[in-house]
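Single chain ahead, by itself, as C-alpha cells, in the form predicted alone.
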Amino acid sequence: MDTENPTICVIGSGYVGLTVGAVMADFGYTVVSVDSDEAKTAHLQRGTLPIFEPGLDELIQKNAAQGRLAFTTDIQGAIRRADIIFIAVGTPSTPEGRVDTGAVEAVARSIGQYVNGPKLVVIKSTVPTGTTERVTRAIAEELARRREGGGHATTEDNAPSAVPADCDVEVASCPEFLRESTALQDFLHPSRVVVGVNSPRAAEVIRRLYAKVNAPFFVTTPINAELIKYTSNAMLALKISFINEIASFCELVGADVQEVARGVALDHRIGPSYLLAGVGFGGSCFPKDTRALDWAAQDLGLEMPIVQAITEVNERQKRGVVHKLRGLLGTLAGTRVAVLGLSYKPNTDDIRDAPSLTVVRDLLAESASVVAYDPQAMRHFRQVFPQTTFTADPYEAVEEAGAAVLLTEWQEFRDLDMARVRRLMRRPVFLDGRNIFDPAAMRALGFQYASIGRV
C-alpha cells in the first residue's frame, strides 16, 4: 500500500462521498468515486451534480479536468486500484427508525471479494456502534471464502483470483461532521477530525491524508468514534428542541425567545449555536441519528427519555404550524396558503425530514390550497406532493393568498419587499416560522403577524 501518495477510492456519491472525493482530489491525490447508480454516475462524468451544495460543482469540475478525480460504476476496478477505500454510502432509517446498514455491509463484501493487496478501509458513513467490527469481519469472511476456493472473478479472463499473501485489510472509523450548505468549509476547517483505529499505523496514514486540515486530530477506538458521531448530533438536536420548548413557554407568558436565547448564550458554557427557535429541524442527520440512538438504546434494554423527547418536541413543533394558522384564520378549508421555503435549511435542495413535508401534508388534510416556492428544492418536493402548485418566485406564490408561512430562512426571503407582499396578499396573515422579520415592523405594514416564541 502506497501511504506516501495513495490512490483513493470513495464508494458512494452523496453529500459526504462527493465532498470527501472532491477535497481529497484537490489535495493532490488521485481519487476514483464509485456509485452503483449508472444515471447518477453518467451525470457526474459530464460534470452535473445530483445535489446542490455551494462550491462543490466547481471543485469537482476543476479536479476532473485536471485528471485527479474520476467517476465510475466499476467497484471491482476501483477497489483493486486503490490504497485507501472510503465507505460513504447511505445508512437510511428503517420504517421504525433503526439504521439500515445494508449498503455498508454490501460494500464490505465487495471489498473482501475484490481486494488484491493491503488496504486501509475508512468508514465515513454514519453507522451504529460495532459496525467497524462487523465490516472487518465481513471482509475477513469473504477473504476466507476465496482462500478456500470459492473465490470471486476479479481477473480479465474471469477466473477466480487468488488472495495475495500480503492481503492485509484494516478498517477504521472516521465520521464526518459536514453540514449541508457549508460542506466544503466544514471539511477544510472542522472543529476536529475524529479517527477510530485499531493500530497506530492506520492513525498515521489518516493523519497524513488530513495534513492540510488544520484541526485537532482525535484518535480513539472505532466504537468510540462511532458513538461520538451520534452523541454530537443528538446534543445539537437537543439544543434546538430545548429552545423550542422555551419558545412555547415564552408565548404563554409574553416573553421573547430571541432575547432569552441571547442572554443565555452569553454563558460561554452554553454559547449561541443551535439556539434559534423555529418550526423544527430536519435533514439527513439530526432526525435519523436521534431516532437511531434511541432504538439502539432500547435494543440494549436502556431507556433514554431525553433522547426520546428530542424527537417528540421536534415533531410537535412541525405540527404546531398548522395549529397556529388555524388560530389566525379560523378555518383553512379553501384557503390559498403560500409556503415559502421547502428545503430543511437554506442553501441546500435537501427535503429529507424537512418541516415543509409535515406542514404541507397537514395543510392539504385541512383542505387548504398550497402554493409553494423554494430557490432549489421544488423539483424534489414535486415528487412527494404533486398536488402542490409551484411558482417561479415568492411574489407569485403570495399573490391572492389568504395566508403565508415561511419555513426556510433563505436570503432571498430576507430580502423580500414586504410592503409588496402585503399588497399582493388577499388576506395579510403571515406566519414567520424562522423569526427572520421584526414583529413591530411587520404589523406596521398591516400584517397579521405571528412567529415562534415572540408576541
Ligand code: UGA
The other form holds:
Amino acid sequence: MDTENPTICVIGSGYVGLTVGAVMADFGYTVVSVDSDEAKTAHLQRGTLPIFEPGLDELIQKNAAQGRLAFTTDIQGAIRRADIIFIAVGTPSTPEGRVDTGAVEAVARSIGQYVNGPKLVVIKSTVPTGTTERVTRAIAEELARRREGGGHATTEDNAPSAVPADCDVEVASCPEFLRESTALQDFLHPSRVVVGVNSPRAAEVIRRLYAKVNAPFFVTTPINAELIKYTSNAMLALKISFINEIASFCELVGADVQEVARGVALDHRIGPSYLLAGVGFGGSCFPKDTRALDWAAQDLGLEMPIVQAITEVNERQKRGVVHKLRGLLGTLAGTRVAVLGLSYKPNTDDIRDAPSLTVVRDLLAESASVVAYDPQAMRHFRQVFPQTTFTADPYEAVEEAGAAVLLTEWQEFRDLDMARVRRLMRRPVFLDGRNIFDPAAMRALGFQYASIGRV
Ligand code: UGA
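Target state, the form predicted in complex with the named molecule; input state, the form predicted alone:
Starting with the chain above, the whole complex follows.
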C-alpha cells in the first residue's frame, strides 16, 4: 500500500462522499468516486452535481479537469486501484426508524470480493456501533471464500481471482461531522477529526491524509468513534428540542426565548450554538440518528428517556405550526396558506425530514390550499406534494393569501419588503417559524404576527 501518495476510492456520491472526494483530490491525491447509480454518475462525469451544495461543483469541476478526480460505476476497478477506500454510502432509516446498513454491508462484500492487496478501509457513513467490526468480518469472510476457491471475484478476464498473500485489509471508523450547506468549510475546518482504529498504523495513514486539516486529531477505538457520532448529533438535537420546549414555556409566561437563549449562552459551559428556537429540526441526520440511537438502546434493553424526548418534542414542534395557525385563523378550511421555505434549512435543496413535510401534510388535512415558494427545494417538494401550487417568487406566493408561514430562514426572506407582503396578502396573518422578523416592527406594519417563543 502506497501511504506516501495513496490512490483513493470513495464509494457513495452523496454529500459526504462528494465532499471527501473533492477535497482529497484538491489535496493532490488521485481520487476515484464510485456510485452504483448510473444516471447520477453520468451527470457527475459531465460536471453536474445531483445536489445543491455551495462551492462543491466548482471544486469538483476543477479537480476533474486537472485529472485528479474521476467518477465511475466500476466498483471492482476502483477497489483494485485504491490504497485507501472510503465508504460513504447512505444509511437510511427503515420505516420503523432503525438503520438500514444494507449498502455498507454490500460495499464490504464487494471489497472482500475484489481486494487485491493491502488496503485501508475508512467508514465515513454514520453507522451503528459495531459496524466497523461487522464490515471487517464481512471482508474477511469474502476473502476466505475466495481462498477456498469459491470463485466470487473475477478479474478482467473473468477467471476467479487468486488472493494475494499480502492482502491485509484494516477497517477504520472516521465519522464525518460536516453540515449540508457548509460542507466544504466544515470539512476543511472541523472542530476535530475523530478516528477509530485497531492499529496505530491506520491512525497514522489517516493523520497523513488529513495533514492539511488544522484540527485536534482524536484517536480512539472504532466503537467509541461510532458512538461519538451518534452522541454528537443527539446532543445537538437535544439542545434544539430543549430550547423549543423552553419556547413553549416562554409563550405561556410572556418571556422571549431569544433573550432567554442569549442570556443562557453567555455561560461558556453551555455556549450559544444550536439554541435557535423554531419549527423543529429536520434533515437526513438529526431525526434519523436520534431515532437510531433510541432503537439501539431498546434492542439492548435500555430505556433512554432523554433520547426519546428529543424526537417527541421535535414532532410536537412540527405539529404545533398548524395548531398555532388554527388558533390565529379559527378554521383553515378553504384558506389559501403561503408557505415560505421548504428545505429543512437554508442554502440546501434537501427536504428530507423537513418540517415543511409535516406542515403541508397537516394543512392539506385541514382542507387549506397551499401555495409555496423556496429558492431551491421546490423541485423535490413537488414530487412529494404535487397538489401544492409553486410560485416563481415569494411575493407571488403571498398574493391573496389568508395566512403565511415561514419555515426556512433563507436570506431571500430576510430581505423581503414586508410592507409589500402585507399589501399583497388578503388577510395579514404571518407565522414566523424561525423568528427572523421583529415582532413590534411586523405589528406596526399591520401584520397579525406570531412567532416561536416570543409574544
Ligand atoms: C448535522 C450536524 O450538525 C453535523 O455535524 C453532522 O455531520 C450532520 O448532521 C450529519 O450527521 O451528517 P445538518 O443536518 O447538515 O448537520 O444540519 P444542521 O445545520 O446541523 O441543522 C440541522 C437542523 O437543525 C436544521 O433543520 C436546522 O434548522 C435545525 N436547527 C439548527 C435549529 O432548529 N436550531 C438551531 O439552533 C440549529
